[in-house]
Amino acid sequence: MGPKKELRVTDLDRSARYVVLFLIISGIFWLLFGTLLALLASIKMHMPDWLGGFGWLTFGRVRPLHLNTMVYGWASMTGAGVALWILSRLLKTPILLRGYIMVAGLVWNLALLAGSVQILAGSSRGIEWLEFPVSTMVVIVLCVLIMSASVILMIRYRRVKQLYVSVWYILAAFLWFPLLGLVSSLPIFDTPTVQAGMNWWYAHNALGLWFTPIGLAAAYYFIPKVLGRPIYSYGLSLLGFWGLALFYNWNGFHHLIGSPLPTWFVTISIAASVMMVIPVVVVAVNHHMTVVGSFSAVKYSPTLRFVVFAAMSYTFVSLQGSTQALRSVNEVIHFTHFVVAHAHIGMYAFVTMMLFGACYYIIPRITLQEWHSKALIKWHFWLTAIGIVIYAGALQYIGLFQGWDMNNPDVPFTDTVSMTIPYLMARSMSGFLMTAGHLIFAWLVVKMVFRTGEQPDAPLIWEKIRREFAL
């Protein structure tokens, strides 16, 4: 049954409190666990013998588990919580099936725990982004399907007539991801060539059709919301949505240039990757024109600070991706650290920073508490922003030289490896910066949610922006 009456914003937030907090806190746990794994994997890149006596801590186990816990733990669970909260606000409808979602969230966490133990024990599928056993992935997909049912029911019983573009993106994400997860789990991808095609079809679309819609939905919601003004162009926002839906699902096969896949098949993917310039530029123009004249708000709003950084990163990484799909570029950067950095710009600089910004807006409203320290929030932003810039800058810089030398038959392969070591050390240094930022964020959330210590009497962050932008 749908809601019996239209609820106020405070009522909607109260009804969403436990579901959203459970998903966000679960995500933060996996963020911290995944961050620890990331540090271990990063250090092993330039100190391969470190902890070498422990089989379950070898690079081949730690690194895949880092990827999977960050993707299916932190980003997916927190992203689901953020998406459900935004949807409730936009549809003026409480989150439905809350009890089922809580149970699904618990099962999801248990599946991640079981999958993590299996990877550390050496039981991995060996497919990038799909290292978890099939059983773990199927459980995660079923949990998301319960949330998808909630999304559909909320739209069915909504109290508004028009669907804002963020609703389009969220609905699409919760329809697309279960399809991706179930198809990738089918036992029909046994031959190496077919498996490689499925791998990059799934991996690229998991980013582009699950995380990207949630991230863009958040950007389209929070930028106008914080500034107190409408989005620049609703027409452009729909063009961006349909451009993403039309072009992105073909993109993954450009990772297989030079593989046994048919050349025409890869060429279609390259063309679609280049066509992604259209929705990316459309989204960038829409966001930029919405913020024009109010850039000073970034200084005062923690949400806007993270969200604008993430939106700019989305534009950069997407245009970079279209360029990387070209054969002439791909033959240089493929198999280098450049691609690793590119992936982290997408999943961290865009998705993770967007989720940080969303949490800074949502958590005070569902807990009716204020953040304890604006100084720590600033430290969180600068540690993570500087960290990812150093990370991406170092690896993409050396990745270009690495690629050129790997294509030069006169350069020994060992030289292309040794030349990267100083930059891999910079990668580890940036990892420590981001880790510090994550610990600060987790501490702030704990202080907020569990109400430890003295509570502020007034907002620490919002007063100036409230005055200047009439929020």
The other form holds:
Amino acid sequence: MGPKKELRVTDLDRSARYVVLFLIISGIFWLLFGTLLALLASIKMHMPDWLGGFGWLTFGRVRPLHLNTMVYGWASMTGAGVALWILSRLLKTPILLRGYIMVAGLVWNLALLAGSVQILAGSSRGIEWLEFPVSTMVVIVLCVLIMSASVILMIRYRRVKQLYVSVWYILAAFLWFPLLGLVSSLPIFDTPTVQAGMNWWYAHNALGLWFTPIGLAAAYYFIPKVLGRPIYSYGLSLLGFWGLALFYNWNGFHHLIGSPLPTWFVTISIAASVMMVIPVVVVAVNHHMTVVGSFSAVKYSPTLRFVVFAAMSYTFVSLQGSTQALRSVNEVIHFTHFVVAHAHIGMYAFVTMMLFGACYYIIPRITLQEWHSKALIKWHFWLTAIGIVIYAGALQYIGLFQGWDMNNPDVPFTDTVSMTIPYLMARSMSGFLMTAGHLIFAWLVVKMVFRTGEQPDAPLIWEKIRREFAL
Amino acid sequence: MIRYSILVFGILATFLIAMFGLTILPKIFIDEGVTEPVYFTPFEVTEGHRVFVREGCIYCHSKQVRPEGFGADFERGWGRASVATDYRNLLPHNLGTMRTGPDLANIGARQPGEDWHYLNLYQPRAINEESIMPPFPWLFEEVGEDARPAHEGLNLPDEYRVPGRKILPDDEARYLVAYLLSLDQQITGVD
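Let's compare: the form predicted alone is above, so bring in the form predicted in complex with its partner chain.
Everything in the complex follows now, all chains and molecules, and the chain you saw is the first one.
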């Protein structure tokens, strides 16, 4: 084969248009649906009799469906779209198997719909993070597998020599997630404690080996891209990637401290959780040293603002996670709202905010449209950022007291419930802030994609300094 | 630059080794001790477990007691530390990770009365005003006061009564309570 024709960036983006848009918009639909479920679940925690007569809307069905739609709908679909687009740009190759990916995306949406009905109707598999029945889950995994095939083919037919660090993370994510999904669906985990082990191996890795690599790939792509300067250190990128691959894989059993599983398994996970400090600090240093000196750019670039917020949240939530795995800390915070908030810092302040930032960069480039309102983008950022800070602050504060009081047998158990009520209300309020942010985001995307209203002909927000940065 | 082949090998190797360590190895170590005892779990208990899973009880109630000296589970009277055989091989597992409500590993010993459970499931606030547990009225039947004279309705406080009607548990409520009452560490496991 002769030398491959050089493709221009605009050609790549044009070929990515429909696939990436379809995945991102599907994700946004599930984001809105998952947000509604989140509000229902949150309000029900301090108003338990509200809609209390409807079995399909009971807390124990709405809450798992919230998690499943956010995880397998919003974060996975939008994440896959973002990852495929980044890959196309980095490998200078159009996204391959586009027709198959469109079909997979369609089937994926149908599977999510079926899974949602199944959970609300009471056919949950009953395993946290794996509530969709196995049949539904396997369909989703097969859809991802088609995208994995596309990833492998794109790397095979790439038009660049080097594989940038984001490519490593994306390749890893698309190999790890289908394996995770398939192993978790095997019928060999047929005794309760063994299944509990598989449960937390899976659930922790879904975050650590699927969303984290996609999120970090986006951070590694967008921070240097927006600032127009190379990533600080190749060596640190290498260390951060292999550190994550080596240690994150082993973290899951820190969810089972104090459980009837053999202690030595749990101890391995605690050790691995502490070792995670290495890749996390390395990645943080690498990103920080890249941003340092240009920090003011977050004022002008919506992408950078979301991405930097997300990258800082990743460092925070990971170091917090390593601490939470210590037995002395876990003794207090396990079984409390502290951990619920921790999970949301991971899936929201890190993963979701990263995806928002990526969308602000990608959608104008694949639609050749501009965002309609800089004020609304700022509203989106501040509503969601303040929302998640209130969420995490309120629940982690009261979670500590809940844990201390639970471990004090002189305090009646009911007191550990009633003390949390004002903070659960604060959580609902933060939920309304985030909901408003999501609605603004969805409205902006709809206006852009479906070309309603008057179209702006120039980028709005980054006018002032566009000569300096590729915003 | 990382070679592509090394990258793929490393990605798969790190995953598969940990997968073996955290899923297959525990299976090898635990299964033997759990599958040997025969549990003779009654039909009502198996069905009750199904209802327990369906209504998502596990999102607020853990079912694992931590060992004495780690937390205050023992001091609270929630029972001895849970062991693998306590779960009667009922799937899915429900060890749980949250205690919005109290642990249920030993609830059958702590609340042995059926009526207490029926009341708590129908309207938790009838038992504890500060409870935030959801009500489960669809597990119950509302009938006329004179219907089925052999069965007494739930003993509800006045504010939750419907005049001229009485509340009876239907099959699913009976199964669920049978399951909850079976959660008694005195019966299975070691002391």
